[in-house]
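Heads up, the chain below is alone and in the form predicted alone; it's given as structure tokens.
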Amino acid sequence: MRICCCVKRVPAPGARINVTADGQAVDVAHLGFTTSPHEECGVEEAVQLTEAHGGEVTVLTLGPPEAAEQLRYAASVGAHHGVLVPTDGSAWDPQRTARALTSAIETLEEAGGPFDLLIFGNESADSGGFQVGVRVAFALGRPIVGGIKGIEIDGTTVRARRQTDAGFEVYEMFMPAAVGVKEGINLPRYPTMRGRLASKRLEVGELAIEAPQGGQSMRRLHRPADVVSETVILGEGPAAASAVVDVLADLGVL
């Protein structure tokens, strides 16, 4: 089977995100970058599916030339091909991104045949728009289910499981289809030495695609003020007992 997994280069989760003085961009001077966590699990799921059923995994990303690093990482854990849609590094709105990825997928399918399954992250770790995968699937005329934490392939059918408070919802779709996976669907593997060497030999393909801007625009980025917690010493020994009781009373414990 042929699987295409779309990933995004994002600032490393947990990093301190600073905004430029004009509020129009993220200051990347001291940031490390990685693959968005949902999409890292998407790559792992794609590799596991091809290991079980045969086939190839193509990883597709849109971003600056540096995003080739994320494609090489995907190759180090088992992906077979990497394709970059290069940009100047500016943030694209979801509509424009989806249009470019749609064109890229159509181009790849014209050259190598249709993809049986498109895998997206449920949402990216930076913008969290929840839009791109749905827009691409709609443009390509393929069914999509998001929030997925389990995938099974049975012939020409993909069975996708979505976790809910009551258990799991199970969806069946005829392929070609698309899914939006969530972190936790699997535990991504670490690259082996053999995988790292293979990633260095990966020939990253490039597709120069022009896509018109969408109707959404970013007005300004705002970084919330840091929350500073203070520690107050209530006292020492028995003399602090009354102060402790007062605090418990304020919390409604007493």
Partner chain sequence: MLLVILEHDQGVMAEAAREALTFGRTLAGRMGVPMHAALIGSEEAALVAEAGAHGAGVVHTVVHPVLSDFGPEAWGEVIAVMVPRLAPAAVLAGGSDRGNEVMAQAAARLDAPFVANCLDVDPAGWSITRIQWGGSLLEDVTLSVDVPLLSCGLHAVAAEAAETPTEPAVEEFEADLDAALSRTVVRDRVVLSAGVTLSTAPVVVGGGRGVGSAEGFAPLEDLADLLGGKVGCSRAVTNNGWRPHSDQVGQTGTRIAPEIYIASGISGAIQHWVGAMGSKHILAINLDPEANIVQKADWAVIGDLHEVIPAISEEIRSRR
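Show the other one: the form predicted together with the partner chain, since we just had the form predicted alone.
Next up is only this chain, free of partner chains and other molecules.
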């Protein structure tokens, strides 16, 4: 089975997200980077599926050259190949991103044969456009369903579960197919010693792809108004329990 998983490198902010003075980007001066969480689970799912059914996982990212770091991380948890579509680091709009990823997948399929399954995150952690996976799958003629929290493969059928308020919905697609997954579909493993070696040895493939801009242009990023609260300190340690229960009583939740 051949699986391609698309991941995005995103900053990992703490208590607040700061924006650069020109409002054009998240201020990453003091931040680390990570793989968008839904997609981290996407990589884990891809690896588990190939462990169960055989095959190989290719992880694909569009981003600055540093995004190779996220490909190496994927290799450290079991992905076989990593491919980077390099950008100058500026944020690409969703249509442009989807066009470039579509061409990248077409190129990879010409070289190595079709992917049975494309895995995307339900939405990227930073821009959260809720669309790149859908656009790529549509351009490639593959069925796609998002919000997926469970995948079973049976021959050429993908049975995918989507969480709802009451339980879940089941979808059935024939491969080649695509899914948008959500965190919680699995618990991603941590890299092992052997994984770390594999990640060092990973040869990151590079595909230079240009793609025309879409119709949405980013003007400015800004933070929503801060929540300011006059926090009432009820006390220290267990002695505060009585004051806490008074509050609960006042709220009528006792």
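Only a predicted model underlies this, so the values are computations on that prediction, with no experimental measurement involved. By rigid core we mean the largest C-alpha set that fits within 1.5 Å across both forms. Positions refer to the first chain, counted from 1.
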I need the hinge angle between these two forms, given as the rotation of the smaller rigid body against the larger one from C-alpha superpositions, in whole degrees. 53
